[in-house]
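Okay, so here's just one chain, in structure tokens, the form predicted alone.
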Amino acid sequence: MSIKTAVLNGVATIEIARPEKKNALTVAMYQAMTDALVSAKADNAVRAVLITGQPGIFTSGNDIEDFMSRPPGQGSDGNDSPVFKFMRALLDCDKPVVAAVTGGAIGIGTTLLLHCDFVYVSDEARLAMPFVSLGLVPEFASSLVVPQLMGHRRAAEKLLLGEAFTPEQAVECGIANAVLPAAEVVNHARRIAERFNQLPPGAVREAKQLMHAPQRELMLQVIRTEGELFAKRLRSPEAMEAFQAFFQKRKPDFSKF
């Protein structure tokens, strides 16, 4: 298995360990992820979550060959695909849930991490959202909070030039709590998640409930409407040579549509 979890001291690590792949995640991958957070949140035992990837990787987004095989539908079919199921469980924890960022997190290991409480990435990381330069829209409430977070001219780089940035900068605009040393990062997220061992479980939940409440609704329908462009635009001629490009190693030709 590709995805190792554990709990320990109060704390579900949920650990993606596919490094010979650069932790490229599969459908198989995002139903483990799902069925740990739904196993952690229904846990008494456990009090926050930990997701953490490879040390100089922390996933370089979706395997393009078992994605393509096995894409995402459109309409309601799509919003259960296992990917939207993730989506949907990491959206629906109460518990805190921590990030430790290894490295590359590319696509959805960025997105994913707008949905994390804390989150510290080390000196290596580096992140980026480049669905529009692979003929796609982005996903995972992105085009919602990217921009609130940053403004849209500088959402705009992020997401439409689908620029990297570097972990100073993903603190600077809210993406991160703190930037650590490569070697570092997986500890103190740990620490940060074993704190809430010490906290009323309860009130800990309630006010993470409070926080989110606002724009909950919104959030779950902006996903909704990403979701079912993200499958139609799979299928698009654009994609499709993006994707051709990709397995050919060469530079995708747009210059056509």
Second form
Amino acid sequence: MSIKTAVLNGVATIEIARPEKKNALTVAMYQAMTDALVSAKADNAVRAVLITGQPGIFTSGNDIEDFMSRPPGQGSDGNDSPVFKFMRALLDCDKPVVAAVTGGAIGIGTTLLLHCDFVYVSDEARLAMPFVSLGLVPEFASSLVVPQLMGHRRAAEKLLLGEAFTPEQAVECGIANAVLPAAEVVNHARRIAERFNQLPPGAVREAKQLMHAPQRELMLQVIRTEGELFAKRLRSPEAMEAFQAFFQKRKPDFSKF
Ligand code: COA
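What I would like now is the form predicted together with ligand COA, since the data block earlier showed the form predicted alone; can you produce it?
Entire complex below, previous chain first.
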């Protein structure tokens, strides 16, 4: 099993655990994370959710082999596939979600952070959204939220050039709360999550809903629009070249397009 879940001391933990593939997320893993989020929302004993990875890697994003063999959205607009269900479950989670970014966070590894309430990043982490480099387009409302957070120019570095950024830059541009030594990031995030055991859950829930309400419909609309384009792009010759290059461990050649 590559997603480990546990509920302990009021915190539902979702641990991404597939280190041999750099925690790349498969369809089954999205489903397991969705189930965990839905259970956490329904369980009165859960006061907060903690999402974490493995030492040195949070997640390398969507499994690229899955992209090639089982692209989301085949035969539909893609919004019902496991990855979109996961996105929806994270948006719908009305309990605080805390992320401990234990290492590299790529693609959805970074965009999921945009929908967490607290983000703590290891000093060894690197974040990147290399969608365009893969022949794809931004997802999980990152085309909306990233420019809002850091302005168009810096967002263009991250979303068009796919430039990686440091934990300090993630804090500076508002994606993360703080940088922690690698050995401390999970415990720190857990302590933040456990603070909700001392707070009134109804007020926390309603406050979180209020913070999300003004943008919620827009966010869902953007996720749908991005998703439709993303699903088409997954089948594009540009994306095929990028995926093949990844597995052949070479640089992609986009000169023919
Ligand atoms: N999907 C599928 N397999 C992946 C993967 C992914 N997203 N990321 C890593 N892997 C696999 C590699 O193919 C490799 O498998 P192998 O041992 O069978 O050859 C294994 O995980 C280790 O990865 P490797 O690239 O050798 O590790 P690294 O330490 O040199 O680099 C990363 C780590 C995360 C920087 C690099 O793997 C990477 O860039 N991954 C792809 C990230 C990406 O583009 N994600 C999609 C965003 S939409």
